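Next up: just one chain, as structure tokens, the form predicted alone.
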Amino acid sequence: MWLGYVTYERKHIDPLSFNSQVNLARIAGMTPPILLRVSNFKAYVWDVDDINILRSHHHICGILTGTLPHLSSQNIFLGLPLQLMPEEAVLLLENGIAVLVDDPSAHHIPSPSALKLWKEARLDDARQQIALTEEKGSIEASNPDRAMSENAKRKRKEREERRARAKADTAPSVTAEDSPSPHPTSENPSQPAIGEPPDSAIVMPSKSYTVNIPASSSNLEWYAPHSHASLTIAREAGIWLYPSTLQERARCGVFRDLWEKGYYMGGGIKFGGEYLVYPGDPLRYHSHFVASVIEAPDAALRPMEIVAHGRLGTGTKKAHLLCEWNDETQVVSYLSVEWAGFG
């Protein structure tokens, strides 16, 4: 096994050139700040055009929490809300980029009017929806072999064919004698019949649809969150107590240092780590470092936890960063283990 001091100055990756791009883009754009929405002492997103400006400006991934209908695997193809790490959105409230929103408080309750014209407007766009998928359906359906090959044609025409024969061969035949006798009819003719709906007036739709409906409440005119733009405001808020001890202030300063250095972060549990640290976008690139935080230079590490992380490392083709945290200097010093054959 080789240890090696990983000599990273603070300035590896020049922050200042980082961030002042990042300042940059969002001076020029004039956007406000991003809102975190707070529930449970987790940071949501739920807006998309947020979603891209942290992904795409400031390195900030998360974790996509919230279901999509039209998919059946929701455990691996997840939709809206993006929760943050609470090291996440540390960061980007300490630089400005976003404020924390109370979101249980910030929804009041809305006015019978403004209720009825928000119902109003979603049932219009659901059926705008309905419409246009009704209008794509039938253009396809009036010419459903524009796109297929002559063998798509023969086979589709062979599995037509195939379900009509096994449709004829299992319609069972029904005599005059097993047939059901009509319901009674209601002695008072304003009351509905056995077994016939209650209101002929409702008519349910012949096929499903799949409607989008708009997750985020931003233009409800009933929601008027209350920003916090600093850690100090939104604690005494009582909304946010991310960092509280000496651990999660050093995971926050291992966190900032990495992202300084240009780097993407996410989720290490299943590595063994805090952090896989990632050199680019990690749509396009795998990690290159699993990271650990020790909080103190004096904390303890066992020998054998050494060599765990060594071990796992290099099963998952990764090297294993330690980062220490010094809270009194507020500086990262780095210490990368990777598995090497002697002999």
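Positions refer to the first chain, counted from 1. Take the two forms, find the largest set of C-alpha atoms that superpose within 1.5 Å, and that set is the rigid core. Please read all numbers here as calculations on a predicted model, not as lab measurements. First, how it differs from the form predicted in complex with the partner chain.
- Here residue 132 counts as shifted, since its C-alpha moves by at least 2 Å between the two forms after the core is aligned.
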Second form
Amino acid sequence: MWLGYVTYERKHIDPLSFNSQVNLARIAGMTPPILLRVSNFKAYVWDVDDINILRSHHHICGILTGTLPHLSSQNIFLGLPLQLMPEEAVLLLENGIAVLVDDPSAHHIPSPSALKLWKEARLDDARQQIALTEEKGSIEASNPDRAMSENAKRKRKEREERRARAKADTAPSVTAEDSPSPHPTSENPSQPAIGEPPDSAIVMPSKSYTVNIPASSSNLEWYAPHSHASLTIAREAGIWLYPSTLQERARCGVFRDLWEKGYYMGGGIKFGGEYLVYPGDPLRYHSHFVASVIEAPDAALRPMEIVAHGRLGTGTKKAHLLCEWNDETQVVSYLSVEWAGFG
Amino acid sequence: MQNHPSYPVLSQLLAKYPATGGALFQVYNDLTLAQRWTEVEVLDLPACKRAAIKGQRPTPDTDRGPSICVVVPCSLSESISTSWLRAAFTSLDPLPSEIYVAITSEDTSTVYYKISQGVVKPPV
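Starting from the form predicted alone above, please write out the structure of the form predicted in complex with the partner chain.
To see the whole picture, the full complex is given below, headed by that same chain.
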């Protein structure tokens, strides 16, 4: 299935030239290469469709690193962008699946007219979202009793009576603004609790709306990405340097070999290794292996490492995988380590 | 050590590989006396510059049958490598599917780890 696979049977890994990549894509009838947005030597994916393709077609998972500022715990609910391991970006680039884009330089300075258009479009979109919310709200308000309990009905009556009394005390009445601007969820104390419909007869001074603002730059008129289609090109442009040491080359080699065997890889820090190696999508399977990268056949290994890796692996229903990289032959050799169960 | 009952079996290889003699002695005794392995013999593994021990591991109740295993002793203070581990495999005839590395420490603790060549899934 992988046209790129045939190329990598060779011992020496050459980054494919841009033309051969394009031809590969055309021959295979695949979609154009995915843009990896590089910022400070890290590769990010900002498009959800691309994240989907990377995971389902290329078994590259990455990790979501986007957080919501108003959530106190910033490691549970994560969103865009997806951050790739450098080994993942290198593999995608070498296989012609992706190209690198220098994100900072892709953002040009907008002209005043372009900026004006963008602002208007943004406001328009926000207004549309608010209008839809209000329409939905009025539909619900016109039929408020459909889901109300007796208790809720009683509480609403009491609130309305209370407000009518308060209104009678104060002189001017409060009117709603013409075009309410969206606030991030600010609570109006006189509003009914969540689950109860709004009081139909009462006029609200300000409403709170949730408006979704797209974060992607792809549709900006002044976003002009320039693709770098190989490691050499990207290195010359100074936007990507990985791999540059033996250790980094070893990681790329091991990652690629495991990937070509069909495994999904994730970060191994929770289990004391470089990667967790899954037989299928991590959402469906537990990993069978924790992998360490050994940068050379004669790299010093301490017996205590075998003890630590082996016991932790076995204790977590996994085996430890020592992945030895040979920089001369460009071959990966594997040794699986488990606690013997006796002794 | 010379007066120890294990000495006669090990004397030749202890003399050949004095650096790893301590680990060999400790592991041989552990296997024969504590782990109760049977049909134990010592092998010469020049590629690893030491002797190895072959024997039959006692079977747990649910296991398929007695298994012949090879144990390569090594001390915690040594520095080994993956090529050293693979050399152990290639030195053995017939090529075993797995070997055991016995790691000794100075308080006479011995721990055993199973090493297999290739990507071998852990048992379920």
